[in-house]
Every structure is written in structure tokens, then in C-alpha cells.
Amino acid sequence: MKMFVRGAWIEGSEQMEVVNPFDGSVVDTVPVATAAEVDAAIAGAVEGAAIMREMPAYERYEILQKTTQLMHQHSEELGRIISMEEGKVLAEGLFEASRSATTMEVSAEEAKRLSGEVLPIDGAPGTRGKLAFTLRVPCGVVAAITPFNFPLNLVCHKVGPALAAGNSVLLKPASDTPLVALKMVEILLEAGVPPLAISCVTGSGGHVGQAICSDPRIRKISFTGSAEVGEQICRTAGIKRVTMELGSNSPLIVMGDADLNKVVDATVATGYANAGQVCISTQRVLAISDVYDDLVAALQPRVEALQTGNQLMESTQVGPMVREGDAVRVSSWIEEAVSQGARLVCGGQRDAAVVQPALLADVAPSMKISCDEVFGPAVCVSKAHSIDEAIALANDSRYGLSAGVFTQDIDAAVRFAREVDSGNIQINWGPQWRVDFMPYGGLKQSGMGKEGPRYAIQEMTETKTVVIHS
């Protein structure tokens, strides 16, 4: 494929191939942006960040509901893009399809919601016959700079609210997966999306990220990835507006009177989806020692039902990592943590692209596999005597995501609620859980700023305070 730059296609001195993880074929190619390019690309944004100021609430409103319609006719082939260049199996991909429809339609809505606010100045004294109010205005040039995982809905969540607020964007999707990206933008374009306003660059993210953060035109950064990423960007981008989704190892506490059928299904559902490469995985499960042995015993039979294998047939349940050597590494803490005391209780065998999914027990919470971001198809289980210890436990980690408590009783719940560091609860589910209109973020290390295409486009303007004198 070719990449979308001011206003057309272009397929770039080098190319760069996008493989299929399950058995390394050959996708397609993409280009490998030059300094050039990139440079050539931020400029158009620049032009299309003044067509976008420009364009009326309800234009916006009525492409981005032309997106989605067009996003509904293609789900098909979108969904299966996403597989083939990502590796979640096919079921995952089309339901990923249609979720991104929707994340554009709501942005559609949001476009129309745009407001500021009357200003009560007069409780200030001197402040007779005066009126004040606000203003938001659009940023401007919006970079986006999106990950693998979820190669199409992650796009529509900074894509979406950047042109429902009226700014332009210039888009890098992840190396691995730049096919859906690529064709999200024929689609937006088809919609009516002004040619300068909307580019897409590819290539590595450490050459092209790195030209499009240190620029001074770009005005606001929406990054989604790893925290040591994240804070690179951060000290590159100098004075923008930036918000970071960054990772996580999420915690799930199981109290003594769960139910432990609902564990078990929430934990197989939020722990192996995408073969675990989700920021919000169940990564830590911390069961109450009551329930701690039952627990174990319920899981490994779910989790070795498990198919794994090509994630284009119907059949398999958990498809490959999206690279061989994420898959090596899953593997390696998976031996270094059963080395130091961990009780390998099913899977961690790997082939390829493919790791089993692993169920470790008697996980020391110091382990790498614990305290770390795995963001592979591996759950530990590790054992916690008291509630008190269970949210110090959750809570004794540089990430802050999403955390979740399975419990029927409501004080431990408001409690967990109140204290445990993380910008996303679930109470009787597990961490993995996201409606895409809610405000989605981070605490400490996992990141700043919400997603969501209200609070998405909060993010991405700025507010500009009118003060008329009579």
C-alpha cells in the first residue's frame, strides 16, 4: 500500500514489508517515510488544520457519520486486515471493526457538542455591565501515534474526536500493523475529509515518531504504547499538549466471597484475549487465601481448553503474538519466574509466534512477570491473606490502568474503589473492560489524560476566555 501524504498517495523510496505472525507471509508493503516526507506531511497538516477551523460543527458532523457508515460496509474487510497483519483471531478482528464504527459515530455526535461556558464574573467586584465566557478552539495539527494491538480502534479514538474538534491529524500507525491504518484513511477521505486535513506516514517509530514529536508544528500528541516510550515522547515533545495511554499490569483481587464460576470466566475472557497484548489484560490475579487453592484448580482446565494456532480459522481461541520475538521473551519470564519458586500450572510452551496460554500459581509479587508489564497470554496467581494486604499488593506497582475485585460484600468494594491507584475500577469483572464513550486513562506511570471521545476532544482544544467591556 501506499502512504497519504499532503493530500496524496505516495509510494516512498523504501519499502517495508507487514507479515502475517502466525506464519511470517507476506501481507503487503508499506513505505518508509524520509525526513522529507514527514516533513512534507506536517506541512499539509498544517494547511488542513486551517480548512478544519474553518469548517462548521455539523460539516464535521455529517463526514464522520459518512465514515461510518462506509466503516459498516467494509467491516469485513477491515476485520480481517486486522488479523492478518496483527494476529487476534478473526472473531476479535470484526468485533474490533465494528467497535471502531462506533468510536466514530460517537466522535460524529461529540462534533456537535463543542461548547464553552458563561462566566458568573460578576461575583468579582468592579465587574458591572461586563459579560464573560468562553471559547474552545481546535489545537490545531493533532499527531497520532497508535499501537498494534489495537491497530483500527485505537486510530478511530484519536482520529475521530481530532476531526470532530476541527483540527487536522497526522497519523503513524504501529510498523506491525499500518495496513487497517492505511485503509481507515481511503475510508475517511471517501467520507469527505478535506485531502490536507488527514495524513499518514509509516515506517519505524523511532525515525518517523521521533521527526513528528520534536516539531514544532505539531500542537497536541495522542500516544498509545509502552511507558518507556511514552516518556521519551514526552521529553521530545517540548511545549505541547500530549496525552499518554501508556501500560499496565493489572491487578484482579478475588475475596473470599466471590463466586468463583464468574472468576474463572472473567479471568479467561480479560487475561488471553489478543493473546494478553492488551494494556488492560488481567495480568494479577491476588486471591484471598480462603479461595486461593479452589481457584487454581478451576482455572487450569479453562485455561488449557484453550485453541491456539493459525488466528484466521474459525477454531482457534488465541492466535500468535504479533512478533516471534515478543513471544520469546513472554517465554523467557515465564522459565526466569518457575526458576525462583513459581509453579507452572499449564501452557508457557511456545511455537513460533504462539505461546500457550500460562497459568502460573505461587507467584512471588518481586517477580519480573509480576510486577512487570508481560502483555503476552500469561495470568499469575498470587495468594494474599487479608484485603489490606490484597490492595497493597495491587497497589505496589509503578502502573495504574485498570484494576478489578470480584466480592459481594459493598464496604470492600467502595473500599477497593477509594484505594487502589488505578484510573479504571471494576467491581465483579475483571480489568479488561472499556466502553468507548467512558473516560479511559491512567494514574502514575500509565499514563495522563482520558480517552473517549468527549474527554478525547477536551484534550484536544483549547479554551480561549472573551470578556466583553460596556
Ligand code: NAP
Given for the second form:
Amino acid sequence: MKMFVRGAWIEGSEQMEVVNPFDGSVVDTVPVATAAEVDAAIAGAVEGAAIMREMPAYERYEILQKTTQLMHQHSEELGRIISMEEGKVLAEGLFEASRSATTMEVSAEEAKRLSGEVLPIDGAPGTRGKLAFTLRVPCGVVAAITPFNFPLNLVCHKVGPALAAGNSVLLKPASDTPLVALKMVEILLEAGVPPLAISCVTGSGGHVGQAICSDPRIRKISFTGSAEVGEQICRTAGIKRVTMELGSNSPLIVMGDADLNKVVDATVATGYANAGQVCISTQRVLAISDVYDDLVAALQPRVEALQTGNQLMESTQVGPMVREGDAVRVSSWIEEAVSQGARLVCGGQRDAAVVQPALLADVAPSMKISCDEVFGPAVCVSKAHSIDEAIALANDSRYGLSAGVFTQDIDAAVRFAREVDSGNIQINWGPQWRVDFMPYGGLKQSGMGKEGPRYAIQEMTETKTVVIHS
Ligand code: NAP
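Since we've got the form predicted on its own here, give me the form predicted together with this ligand too.
Whole complex next, starting from this chain.
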């Protein structure tokens, strides 16, 4: 595919391959943007921002509504592209496509709700006769830098609110999954987005992403990806707004009164979806000692039963990881944990990019597979002797994106909600749960700022204060 720069689809002088992670076959190629092409994209986006800030909210709403309709019409194609380039099973690709349309629909609705407030200025002395209010105005050019694991929905979580707020957008998708992002640009243009208001450049984060983030013409960076890259972007961004949606090693506490059938359902659903490559995957199950052995025994057959293989086959439940190198990394973390005393209950075998879903028990918090973000199909189970110990273990992490607890005890649930340092709290489900309008974002090194169109719009607009003197 071509990339879209300053209102034109361009081939680029150099290309990179996009491969299907299951068999390494080439799905397509995309350009590697040069420094001059990135510069042109930013210059075009500045012109686009001037167009967008003049566009009335109702027009922005109509364009985003039309985008939603077109996405529904193309959902089969979008789902298939996601699955081919990312490796998630087709059912998950199709679900992402339909969810992404909802993200655009919610963004459309929010376009009409942007407002300032009247300030009660006469509450201060010497203000007789004056009137004051705030205006919310767009930031200008929003850079949207997205990861591979939700290659369409996370694009929509940035592009939708940015356009709804009256900004232009420069999109830099992950190099493993640029195709669905480029298809999305086609849809946006067909829906009526002014061509200068959306650009999409492809190429490596280290070069293209870095050049975008350090450019002062970019007024807002909306980044989703790893904590390491997020930190690097913050260091080079200079004075501009940033939203950081970063990683996690999400905990799930299981209390002694939990319904173990539900815990098993939730752990399997939230630990292995997209081969564990979800920022809020269940990674650390912290089970109270009374139920620890029963839980591990109940999980084992359910994890063993997960069918792995080609993501495009209907029978497959867990597809390949995005790159074989990541599968090698996950296998080596499993081996390291076993060498340090963890028990591999099942799974862990690797065939190219496919890792058999792994369940590990007796995992110590200091093991890499527990304290770092595994981002693969491996769930660790550790024992806790009390709710105090379980909460301390849950918080023993540099991350704080999502956390879950299973309990029938309202006091334990409320304590968990209050004391666990996490941006999302799930009671009687695993950490991996989200609907796209809710505020979503992490604490600690899981990031800063919130997504969810209404909340993202707050971060993609600036406040002006107006005082009328008489
Ligand atoms: P990543 O390696 O951090 O890459 C994310 C994006 O940043 C890609 O487009 C990448 O481009 C680009 N990039 C890399 N280096 C850059 C630099 N120096 N400057 C600017 N951009 C740069 O993350 P990933 O492997 O794609 O995604 C997995 C991570 O995302 C996990 O940590 C996961 O938890 C996190 N995530 C978080 C959320 C959330 O909402 N909190 C949601 C999904 C994923 P290239 O692809 O070209 O390297």
C-alpha cells in the first residue's frame, strides 16, 4: 500500500514488508518514509489544522458518522486485514473492526458536546460588570503513534477524538501492522475528512516516530505502546501535550469465597486473548492459600484445551505472536522462571511464532515472568495468605493499568478498589475488560492521561479564558 502525505498517496523510495506472523508470508509492502516525507506530512498537517479549526462541530459530527457507516460496510475486510497482519484469530479481528466503528461513533457524538463554561467572575472583588467564560479550542496537529496489538481500535481512539475536537492528525502506525491503518485513512477520506487533515506515514519508530515527536509543529502526542518507548518520547517531546497509554503486568486476586468456575472462565478469557498481547491481560493470578491448589487444578484442563494454530482457521483460539522473536522471548522467560523454582503446569512449547498457552504455578514476585510485562500467552499463579498480602503483591509493580478481584465479600471488594493502585478496577472479572467510551488509562508507569473519546477530547483541546470588560 502507499502512505498518505500532504493530501496525496505516495509510493516512497524504499519499501518494507508486512508479514503474516503465522507463516511469514508477505501480505503487502508499505513505504519507509524519509525525513523529507515526514517533514512534508507535518507541513500538510499544519495546513489541515487550520482547515479543521474552522469546521463547525456539526460537520465534524457528520463526517465521523459517515466514517462509522463505512466501517460497518467494510467490517469483514477490516477484520481480515487485522487478523492477517497482527496474528489475532479472525473472530477477534472481526470483533475489533466492529468495536472500532463504535469508537468512531462515540467520537462523532462527542464532537457536538465540546463546550467551555461561564466563570462566576463577580465572586472576586473589583469585578463589577465584567463577564468571563472559557472556550475549548483544538490543539492543532495531533500525532497519533499506535502499537501493533489493536491496530485499528487504537488508531480510532486517537483519530476519532482528535478530529471530533477539530484537530488535524498525523498517524504513525506500528511497523508490524500498518495496513489496516492505511485502509482506515481511505475510509476517512471517503467519509469527507479534508485530505490535509489526515496523514499517515509508515516507517520505523526510531526514525519516523522520533522525528514526529521532536517537531515543535506537533502540539499533542497521543502515544500507545511500551513504557520504554513512552519514556523516550517524553524525553524528546519538549513542550507539548502528551498522553501515554503504556504497558502492564495486571494482577487478578482470587479470595477464598470466589466462585472458582467463574475465575477459571475469566482467567482463560482474559489471560490468553490475542495470544496474551493485550495491555490489560491477566498476567499475575494471586490466589488465597485456601483455594490455590483447587484453582490451579481447575485451570489446567481449560488452558490445555485451547487450540493454537493458523489465526485464519475458525477452530483456532490462540494464534501466533506478532513476531517469532517475541515468541522466543516468552519461551525463554518461562524457562528462566522454571529454573528459578516455578512449576510449569502446562503449555510453553513453541513452534515458530506460536507459543502453547502456558500456566505457571508457584511463581515468585521477583521472577521476570511476574515482575516484567510478559505480553504473551503465559499466566502466573502465586499464593497469598491474606487480603493484605494479596493487595501488597498486586501493588508490587511499576505498572498500574488494570486489576481484578474475585470475591463475594463487599468489604474486601471495596478495600481492593480503594487500595490497589490501578487505573481500571474489575470486581468479579479479570483485568481485561473495556468498553470504549469509558475513561481508560494507567497509573504509575502505565502512563498518564485518559482515552475514551470524551476524555481524549479533553486532552486534545486547550482552554482559553475570555474576559469582557465594561
Ligand atoms: P512499542 O514498541 O512501544 O511501539 C509502539 C509504537 O511506537 C509503534 O508505532 C512504534 O513504531 C513506535 N515507536 C517506537 N520507537 C519510537 C520512538 N523512539 N519514537 C516514537 N515512536 C516510536 O509497542 P508495541 O510493541 O507496538 O506494543 C506493545 C506495547 O503497547 C505493550 O507494552 C502494551 O502493553 C502497550 N499497549 C498499551 C495499551 C494501553 O492502552 N495502555 C494498549 C495497547 C498496547 P515501530 O513499530 O516502527 O517500532
